[in-house]
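Have a look below at one chain only, the form predicted on its own, in structure tokens format.
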Amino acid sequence: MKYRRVRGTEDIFGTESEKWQQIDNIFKHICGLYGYSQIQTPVIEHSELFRRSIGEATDIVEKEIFQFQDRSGRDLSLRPEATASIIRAYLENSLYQSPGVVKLYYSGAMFRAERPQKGRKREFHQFGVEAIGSYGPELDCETIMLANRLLRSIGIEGSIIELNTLGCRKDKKKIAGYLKDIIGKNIPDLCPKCSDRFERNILRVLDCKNQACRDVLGNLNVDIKKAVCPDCINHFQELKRCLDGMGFQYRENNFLVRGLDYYSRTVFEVIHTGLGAQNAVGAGGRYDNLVEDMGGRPEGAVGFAFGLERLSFIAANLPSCSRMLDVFIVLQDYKLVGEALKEADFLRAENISVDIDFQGRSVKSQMRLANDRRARFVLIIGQEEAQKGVCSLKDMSTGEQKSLTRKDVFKTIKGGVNC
């Protein structure tokens, strides 16, 4: 084999395909219930876009991020996550003229150089929402329902939700100094990572997974609320109380802070135990200073991402979605090819689905082929039935064989398929 695909990436084809179809056209008819309207954003943009509000000091940016220069000497990156690029695209556009919340979904690959493993890959796939224009905590908890719900529609039961607060700007500033004071001197018992962290980026010390740092947070009882203002803390207790009111299911996790710095006040993480060590299917929360920090007025933001291919993974109870073939057309002369086609033509303008050989094989090896596609129906066409006006029927579920007229053919597969 001379060309190989590049490590960290996947071709996705065959079944696999089809549940990733199905998983999206599941998520694009929740969104529309939610009033969510598409949005489709490049996958190259500027990399001063994701440094500015990813931040600086993030694994993402310092590591993961595929940069170059273009011909023009133009300093772009491939897309590692979609809110920065939806934000650009909001003030760009000027969507923020647009009358009350604007919510927008999206679907699309994502691209990190990171070490792939399971769970990870280089170029991944996300689909998630973005609804920007209110500070509200029922928003908060309306979309954390809509991922909920999703999650439900999917059939993936034994997930958990998360939820965290970050407080607000100010907060973020006496959270670092809260944790500098208290893990200060248990630097030691530390991993690499996180000694570097608490340098750099504190707060990613309490997303590490490595058990043994997360012991040494366990036994110093740290809780990063106790930095958090009180008008956080309220917004965080409304929106338990609009979740409790709505009876839903989560519970609060003191260590999350997401590994992005444009975070604020909630953040929220959906997680399921079959999916091992990175055990996150999907993740979100507020971002209210972000369209202020990219050039536009104040707008409070909600949002989330799935990756499709966690989603997949676990989405064992998602019904079959191998569509099976209406009718399979077998020739018993490939000379009547044209009238196959013509056939074809006719059944697949009424929304039947159709496939021909196109290789010259035996009826036998085509009768195999119809078989190996899930046919419903077998159309079976001959020089003596097809100078008369007829041609042979086979239900391929009862075994039954016929011979009708091109009327009462379409008639048949119609009441025997799902148009």
Ligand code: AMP
Contents of the next structure:
Amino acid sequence: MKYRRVRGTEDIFGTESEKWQQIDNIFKHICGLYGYSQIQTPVIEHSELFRRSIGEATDIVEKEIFQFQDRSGRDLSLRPEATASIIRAYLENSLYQSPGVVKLYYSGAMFRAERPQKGRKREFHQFGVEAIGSYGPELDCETIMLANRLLRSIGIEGSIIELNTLGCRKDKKKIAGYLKDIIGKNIPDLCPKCSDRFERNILRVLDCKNQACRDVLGNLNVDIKKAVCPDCINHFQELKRCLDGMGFQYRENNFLVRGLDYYSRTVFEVIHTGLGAQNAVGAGGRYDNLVEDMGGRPEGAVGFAFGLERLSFIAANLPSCSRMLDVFIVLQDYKLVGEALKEADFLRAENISVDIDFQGRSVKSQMRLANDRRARFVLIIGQEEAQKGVCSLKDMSTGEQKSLTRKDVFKTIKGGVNC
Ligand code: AMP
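For comparison with the form predicted on its own, would you give the structure of this protein in the form predicted in complex with the named molecule?
Let us now look at the entire complex, which starts with that chain.
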């Protein structure tokens, strides 16, 4: 039997994996500049956590969650996103006791049983942040600026940040009433999915990608801000003022609603035309009720998540570390492999990456292998040279080869290792 990967999952390796690592490293560094620290939460959680926070009537909870019973009959789920888990961890570990806004970043695999297509997987990876402890629009502003800086840091140009406000919890009923009134007469013109959403989660009608539905909403001049309370409108205006003050470009999108129940007030999405139909590379917003709903003291919070698969796809200009290996050791005779292991051990202890052929290949074939592995240097060990305590070092970018003592080998390699 041939084993194949599960539908909607990917194996990530080679240059793609290197690229992900680079993105992850750069993002972690930048999050550090903004005062964030890392959090890692489990991939499995009690299903109730996601049902309660994301919402019963959302696509994620209704259709997409990988839910199962463990051997003891516990109802568990693979996480479809990280915010709920992080708030659970924040409360469970009393992270609220640390003073100031608690800023956490994470990266890891998420799981949603969506119909797999380009840019949409069943296992995908997110890098995201959550900032808990302020209702101020200035925190939204900083968070949005951080999202933008992360993209710039990996050379992504041409992304657009779209903004909207969903108002507070009290506004939700008013918004639903407003939408029912304005859309109600036009239900026959909407797609079957929207007719269903109209009954069960009306806000999601605005999220529909179907052009006919979009046209109906466009012609009706739908704008949920008309049903949002003055305080929330003020919060939105303050956020825009703050972004304008920073010279930051964004676009208001009256149809932006996001598919998760916990969002309130600010919502945003980062879109990029290079992605095709699934054009969002990241998304986020405020969730001012979630901490309290999950049993904590009321705390304002805001966060976002980027999809790594989509980031990597559009980060074409990411400067790559072109050399994978510092040194490849070529043996003139496989009997010298013990010498090679000693040399490799010494160099690795000095943070130099080394590999050796363990398959007894010919010298020519070992040289080819060194080339394939993109080695910066080749260290050639022969019987006679080993006895004299010297070896040959070939610089693979210039082709220059020298006979050197072990000490000089180390100095030359250390000086020439570039990434
Ligand atoms: P969300 O958690 O739905 O707000 O999504 C945030 C980001 O995660 C999106 O903008 C995508 O970049 C990424 N993402 C969400 N769902 C998927 C998926 N099924 N496959 C790949 N990336 C995804």
